[in-house]
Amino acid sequence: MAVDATKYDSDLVLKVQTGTDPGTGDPVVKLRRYTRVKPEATHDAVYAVAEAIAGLQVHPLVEITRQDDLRLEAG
């Protein structure tokens, strides 16, 4: 059976460093999620647009996430 996939929603996140645990002396790393991205859009344009959200950030980036979601239907 083929099952085909359709991307319908997409979600972009970008983990920032808040802090160091004073404990541990580790990372502390906060997500800042940014939902509705344009399903659409290509990796290019949403990496673009998550460098410029990173550079209006106080706390340092760590990493970009784009997080796609897929409706799977049997085909």
Contents of the next structure:
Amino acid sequence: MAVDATKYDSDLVLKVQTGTDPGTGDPVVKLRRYTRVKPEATHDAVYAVAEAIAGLQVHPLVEITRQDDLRLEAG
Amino acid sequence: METTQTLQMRFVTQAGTRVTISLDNPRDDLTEAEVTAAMDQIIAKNIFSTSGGDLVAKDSAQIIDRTVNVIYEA
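Provide the structure of the form predicted in complex with its partner chain, given the form predicted alone shown above.
Every chain and every other molecule in the complex is listed next, the one we just looked at coming first.
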């Protein structure tokens, strides 16, 4: 049985460093989630928007991640 | 007392409705040119879907100050 995976939703998640833990000195990372990204949007386009948004805010950007949701259907 | 700031970027959709994309902790030295350039980039890359269709134009941008005064905390 073959199973097909179809992208049906996508989120853009920016990881930003909001500070450092006073006890351990480890960076404190917060997530900024942007939902309703088109599943068919290219990685290039999502990256460009992420950089544009991140450049407006005060905390340094740690990582740009994209979360795609896949629907599985037996063919 | 704690103050937080949020940048709200408002866009016009294909259907003519308004959609806001928000951003916490905007830089306090943001210029109009920087914000409108980011908004243009968001429109050009067209990665967001809304109930009104694609984002097609800029509407406005504003920074909202929110001050929280805790009256009671258990």
